[in-house]
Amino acid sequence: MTDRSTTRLLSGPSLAGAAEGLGSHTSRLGPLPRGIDSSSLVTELEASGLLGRGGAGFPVGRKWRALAERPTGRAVIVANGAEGEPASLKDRVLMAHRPHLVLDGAILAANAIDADEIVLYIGQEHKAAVESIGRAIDERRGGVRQPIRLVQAPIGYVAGEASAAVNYINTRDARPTTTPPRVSEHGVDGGPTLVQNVESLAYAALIVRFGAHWYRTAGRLESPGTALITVGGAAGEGGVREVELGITVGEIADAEATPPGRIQAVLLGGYFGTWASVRDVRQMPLDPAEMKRRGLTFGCGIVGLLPTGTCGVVATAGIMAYLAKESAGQCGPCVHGLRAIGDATGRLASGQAGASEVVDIERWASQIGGRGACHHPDGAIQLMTSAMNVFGDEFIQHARTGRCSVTGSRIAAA
């Protein structure tokens, strides 16, 4: 067995070999432990400070204990390993390679909530997930209390939205759904459900091997534990690391081999994060807790690192375009204003605007936060406004002059 000083989520056989299966899985980490109570579960999850990997950061324990007090109500546990977010790569990588950590998770939590059915709900597109996932399920046929069942989820940002699984799983649209009621109270075949990130779930089945004191002992800071980062460009291709909680953006640039004067700014939390200059950033610890006061996010764990030669304009626009066109289509903000947003973006980008449209973009920006039928527009919009502040100068002077002083070429007709 291993040692459990040593033990994070990706330790074990190689991530270049083949998906983990339950012998080596067992071998490794021994059985779920058995006879704990939801309540001695649950309150070791809070002693930890587990916070939730899917972008929300809500603690995890807190989330368990308020649907193992719900009065009463069939419950349902979804496992989301959607992962629509095109930075990301953690969830897709941790379900190929450490499936059985993954239902270790969702077995503990459907346990704590007194849950009737697991669901598996896993972005189609990610292949050896969908695979390590389902053959991970046929191992553990008749050993699980809960039937477990496997929903490939369409492709789209906004599919991995808890309400938005909810009513893919319910109806088969993947649109989010407007609260009152929360999934919580009303979810999955119209009962209590708890939808829980895949990494989440899988700390949490080492938390219950180990302990809280374990899972504290790694992190610099206030935030405790490890967690899964994808480090790579901004546009999308990277990596996935398994970092210590409050190491610095510095030093993840660093362990990539990327000089210091190489890298201009950096895209934190992804495509709803935020745009960060790398002077302002380099030295700032990777913690929930501080990056949340300085009005950044960890979100899903994205550092992308775009290079000095690289236009941030262009690469916004790239991801505006995205978001306006993964609307979900329910609304004016997002129908009306992301694609408004969107265009001139990409017009800025190309040298076909003029310096009214940075003004146009930031009014329309102040305008469309908080009124979407989701998170969609706001999430879009914090991107947007983060990257009027990190590149404002080049913004206005693709605007005004039609050149990029980024590439040093000219990007639109004299």
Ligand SMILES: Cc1cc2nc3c(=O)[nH]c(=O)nc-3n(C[C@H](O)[C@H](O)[C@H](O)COP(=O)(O)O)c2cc1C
The other form holds:
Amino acid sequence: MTDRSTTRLLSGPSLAGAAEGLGSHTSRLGPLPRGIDSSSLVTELEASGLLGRGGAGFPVGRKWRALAERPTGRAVIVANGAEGEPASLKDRVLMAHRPHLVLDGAILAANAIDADEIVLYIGQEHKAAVESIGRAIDERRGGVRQPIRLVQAPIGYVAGEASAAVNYINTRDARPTTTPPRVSEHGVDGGPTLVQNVESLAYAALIVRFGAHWYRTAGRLESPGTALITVGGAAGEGGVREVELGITVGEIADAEATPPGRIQAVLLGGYFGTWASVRDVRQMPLDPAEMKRRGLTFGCGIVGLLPTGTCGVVATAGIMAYLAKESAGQCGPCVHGLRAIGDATGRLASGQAGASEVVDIERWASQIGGRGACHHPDGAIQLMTSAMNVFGDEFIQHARTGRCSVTGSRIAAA
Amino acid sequence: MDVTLRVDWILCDGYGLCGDLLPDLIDLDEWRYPILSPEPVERGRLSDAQRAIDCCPMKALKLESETVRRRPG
Ligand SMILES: Cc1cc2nc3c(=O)[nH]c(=O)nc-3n(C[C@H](O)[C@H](O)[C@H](O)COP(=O)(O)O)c2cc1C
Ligand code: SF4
Ligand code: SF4
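Complement to the form predicted alone: the form predicted together with the ligand:
So here's everything in the complex, that chain up top.
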């Protein structure tokens, strides 16, 4: 496997079929290599440049090293498959179809950091993923040193945040906890815990087989590798794709057979991400490093195409109302601030608010950053701020006239 | 060592006592939750900051050293 093929995580049997069983998985990829010492394994991962796929894009190898080099004591792996992000499907598709690759990654991580327990934390609404991983765990019985536990995450956006996941596993309360202590110091049952997205783990299981060099043969620009992305909102059905990093947003849209003139803006990175006008990003490579430089987000790999006939203000209002509702309700600035932003955006969308509410939203958005136990409010205001940049004229139009220039309608009744 | 004012947002009840006590150091938002400067507290103000911390009914306010905050993961 030294070609530049962009099908890696999803290579193998068709996604139209059932989950890949252990037999097929092992004959296709070979068994998980054993006997590699932890430090060379971590070095290989670091050399690959693999970044976390749960949203924040933190280097995977560096995270493993920090835990592998802890003084002593027990440790736990949490494979994060909560996937509460409404615009994302990639984790559930990966878990439903390649469960053994995910388990390989979790087992590899457990061996690398000498953990004594593995927890698969999967959103309970992702039924096919829960079943597929459950069956895969059964198939592995007897072959794995660490006990593997499947915990179904409650439905909710914040339940997948690392400290919320650990809190739920410990106490059945899926609300984030105050840091420090970080989960890497004090996590499941009080032990140092590695919380890693399921796609990150699956990729680690390929890198240990084929090497860091192989990983880096894909990737057109700065960021190496392929990634699972979820394309949504297009004329076609959208769905999960595996793409080479550095592919342009235009290529992704074209592959959905969506005529260029039919899209006005793109939601990049998910509900915590950033809007961008299609003019600005059509030629832009989907490359986390390049996106960051442009103030955009790769996040968990969302490319949401907003059709020309849909109002960006209305789309944003829907997202902000959702994020406000999904606040875990613990921190004042998140609870009150997001509710205020969500309500005001909703009133603007329906033509019931004036220009002063646009100013209010800008003030709230500038105040809320960093003022919560978790990054939920930070993600929410990032999305809001980008919406103001991209749909600013339309926000003003809604405020001044109570009319939407995209749909042309009087919207107060909508 | 530089220290910065920090709030445990889960504990803070938003009555804004800290902001009333130290209006030049701690702003309050319209719901009376504190808005803290990310800058380290000046040495000469440390005792004032400590007074606000002592008065916080929820024990939500604290001084934290920079090194604690910057660690990753
Ligand atoms: C509100 C919130 C929700 C999150 N939900 C998820 C999730 O559903 N799945 C996930 O893998 N990471 C989620 N994260 C990120 C995790 O906190 C953590 O960074 C991630 O699981 C680490 O894995 P990675 O380094 O492989 O990306 C969320 C973060 C926040 C702030
Ligand atoms: S910041 Fe918001 S979502 Fe995060 S813990 Fe606090 S209230 Fe919950
Ligand atoms: S005094 Fe304490 S509880 Fe009250 S607003 Fe300030 S930090 Fe929050």
